[in-house]
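Given as structure tokens, the chain that follows is alone and in the form predicted alone.
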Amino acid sequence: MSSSPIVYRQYTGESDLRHIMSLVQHELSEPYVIYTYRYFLRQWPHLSFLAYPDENSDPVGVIVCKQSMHRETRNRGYIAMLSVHRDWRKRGIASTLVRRSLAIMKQHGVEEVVLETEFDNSAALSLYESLGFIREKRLFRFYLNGKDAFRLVLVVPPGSEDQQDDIGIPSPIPPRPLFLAPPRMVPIPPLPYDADEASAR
């Protein structure tokens, strides 16, 4: 196992698909057909990242996400899959993958990010809650294996896209000014009035 820094990159195309499927199927209990992967990867390739021990190795971690309008009212992100090979856990890989996807979502104006995870997956719950996610509701028998899930949500405050993420992904959106411009002065012509009435007020 290498001690060199992990290399992260965005999904680049169909050649990455077999690696993503292998990681997800090996580490997650929920089965997915190939069309599910392509649904996410072809529409939101910029929101999926892979982690590599070095540039010549197979990936050891992956995240797959989407971002769209929810009920035409909210710009919502969704973390569909997150998987790190068990031999490479506890190295901050999962956290970095999530933060990289969140950084891109923020650049595209996301207002909230949601996901589901098994109710007894303490490692996943701890990870997401450390990033600011909160438990919204419990979903009974949500998975095909009969397990319940927790739906977690992260509310993204307005303006957070202006900040550079600590993983080094700058926002393309220029920062808002820290001051307000003085109001434009528009002369208002005097209104006709009776001098006696004015003095009586």
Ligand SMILES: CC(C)(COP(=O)(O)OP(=O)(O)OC[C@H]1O[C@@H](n2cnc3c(N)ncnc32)[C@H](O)[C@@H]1OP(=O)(O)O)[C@@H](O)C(=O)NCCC(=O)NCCS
Given for the second form:
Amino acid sequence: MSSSPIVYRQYTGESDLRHIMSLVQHELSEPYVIYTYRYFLRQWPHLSFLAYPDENSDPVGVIVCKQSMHRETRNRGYIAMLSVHRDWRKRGIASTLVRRSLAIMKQHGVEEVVLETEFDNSAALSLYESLGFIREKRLFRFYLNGKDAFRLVLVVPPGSEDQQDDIGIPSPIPPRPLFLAPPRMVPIPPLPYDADEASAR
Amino acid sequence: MYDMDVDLPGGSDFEDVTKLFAAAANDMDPEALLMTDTFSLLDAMSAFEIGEPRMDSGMVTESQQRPPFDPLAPMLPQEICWILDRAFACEMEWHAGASLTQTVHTLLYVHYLDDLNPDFITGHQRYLYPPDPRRPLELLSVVMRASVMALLKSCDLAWRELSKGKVHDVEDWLGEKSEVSLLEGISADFVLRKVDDALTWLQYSNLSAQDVQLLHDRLLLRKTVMQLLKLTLPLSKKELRRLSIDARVLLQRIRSQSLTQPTPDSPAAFVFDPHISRRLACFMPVRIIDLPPQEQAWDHLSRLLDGWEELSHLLDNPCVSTWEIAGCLRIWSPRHEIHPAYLRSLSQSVVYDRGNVMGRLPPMWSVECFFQESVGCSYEAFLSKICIRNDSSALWLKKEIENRICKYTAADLRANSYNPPRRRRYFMKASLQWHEVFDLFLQLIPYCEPFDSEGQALVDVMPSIATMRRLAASREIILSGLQQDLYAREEVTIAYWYLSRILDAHLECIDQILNFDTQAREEMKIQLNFLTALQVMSMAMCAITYKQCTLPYQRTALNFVRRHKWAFKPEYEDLAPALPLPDLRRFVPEVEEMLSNGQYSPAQSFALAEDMLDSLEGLEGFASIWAEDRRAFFQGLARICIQLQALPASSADVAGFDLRRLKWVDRTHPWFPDLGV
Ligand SMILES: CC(C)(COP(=O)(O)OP(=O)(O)OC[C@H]1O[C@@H](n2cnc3c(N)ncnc32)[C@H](O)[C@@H]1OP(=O)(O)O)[C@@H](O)C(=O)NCCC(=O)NCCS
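Rather than the form predicted alone that you just supplied, could I have the structure of the form predicted in complex with the ligand?
Then the entire complex follows, led off by the chain already shown.
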């Protein structure tokens, strides 16, 4: 393991997907289908970051997020996936990944950031709490295996988009990387349900 | 029996679209993603990969191959018993929240009921196996068939209650039937008659007396459980009690009997197929689960019976406070598990069903209790004392208050049957609603013209009765927050602080009510001591944990407002202030003042609380048959007080206390930490 500083890079495209999947899959009992990853990565590539031990190796950490208007009133960020390889934990990689995504979300006017995590994932809970998140509610039997989850939320005060975080974010960042054409929309009649977040509770 | 392997869902005229897809994909850029307007995360997540064993439930791996199932393969009586017991385990696991596909549907007879029908069994099938007096065909065509029908019908009856919307599909239970019949179209009485027929056949069979007894007990237990599920509203408490006691006797007997386990090559070993989902129309990928050991399944059934019996006792006690006490104890007591969703739905139906409360009472009964169980007089007497002026606004207010008391009382009682997180979210709403009632009482006061001091006292106290309901709701929000581990170390101090302020306000209301000499007095005294103890304990916890608040004030304030969103709702702005206001600015000065008081002693506070809880020994109040449970709960709280008396004895020592000694993880009490060495 090298002691050189970790390199953080924004998601650059489909070639990163394999690594992201293997990092995330490792921690899940039920795998996500590839479309779950694409759902986020194609729409919010700028909110996904990877951590590399050096320029030439595979990534050892990843974060995948989205950002959209919640009930048309609140600008809400959502952390969908966060994972750091076992051998690389406890050295600040996850918190740096979260801060990176958060900084971009702030530039896009985020008002709150939410996520769900298993009620007994103490590593994730302390990580997010050290960043100011609170456990807003418990979600009863949220997972397929019958486990409860916590809904975590970070309230972002207005005006924090100009606040420089303690990490150097190159600024200004274009709202979206240029290589990305927006996903094509095909109009079809609306579905009878609307569930754009894993939990509508 | 139709052949499931050939009967493809959707018919067999499928067309191969691979070429069409390939052609369409040619028009797409690499990495392009086509999305429709309403394409949601859920849509993305619900796709699955064919051939990925964790998602593709249709895939059969080598090790999962099993011989084809023959529903008429002869069985020994004890093999049948074993299957019936495991079928109970399936049913209980469904009640515990698993899907039918993971449980009841794994019993293959469920899918072959027609094959078991004696009318359809052909001579050919009859002579496929050599005649064996130890394994009569009727064990399958009569006993098994009736049992499976009764199992399915039991699930159907429970399903009907569960799907009333009082508990939540997917969250509290799983309603998905995967297109397998639960005998919805067959009457429960018909099924019960089949069970009776089986019992009769058994009586005249040539089986050994022991086998007859074993089978008889299981059939009868199945029948009794189904009869319990079949009871309709309003529930008859007599029937509830009779049937649940009968079932318990049977269950005890069954648990004491020893059964020979089927050998691995017995046909009984192949009667349950955990992978059945691959042959059914399933919406979600189905995880294969292990059914619980039989003892655990019987424990589950026993809890279901307890619940029915408890309901029968509650129906004996038309008293809101008793329902409240019983409901809270269930939530508060760490040793109680939460009731299965079916019971939680049924209890809610009993609280309110088509215009009736508690089975047979009119909604105005809640208003009666509201006054009777606080100031101790009937609503009629109350009205005659407060003398509302005959004025249309006043009459409107009176009516509005009555309506709301009815509505909110039922809602409060029902909420005790929600799952704990939902219950907490309900109280966030309830605290506002009760505050609105308080505000309506305030508006009514100017129209009251009591002619004596007693009447005046009632006028003065009436808003406080509503306030007590609000404060009880607020208290539950914080206590359940503690119980559900919602507070990080940073926040826990503030939670205890605000809780103690809420309890302070509640105690003031109780003091006011204690001026009335009523039958509610003993209950009020219990509340007074209990809540005072809790208040003192909360303050002491606040003092001890204060130094762990290290976040910058701005973050603390943001989180405080979010955490207390329920108390900051804009609706409060149009009403009289709801004290205590959620005012974070008072937190630091109040705690610092306490800590700078040289006399203040956290250890002494816990000793004081212990004394107060001990003094409740022997008092019953409105607890009725839950008095013993409540006493046990108070004793549990007192034991925590004894532990926590080892905390610093003076505020000066608090600074040196090592907070890591407070053990929150796996603590014995839901509201307070244990103290480690
Ligand atoms: C949770 C996870 C992403 C943390 O990654 P990480 O890089 O080790 O975390 P960091 O080093 O950035 O830790 C930041 C803070 O989190 C907390 N933390 C991290 N791991 C912890 C652990 N095992 N126990 C307690 N606290 C922990 C600490 O407060 C830490 O701050 P500190 O180092 O100043 O004490 C990693 O454990 C993981 O991948 N877990 C599996 C996947 C997962 O649970 N993802 C989150 C679901 S949303």
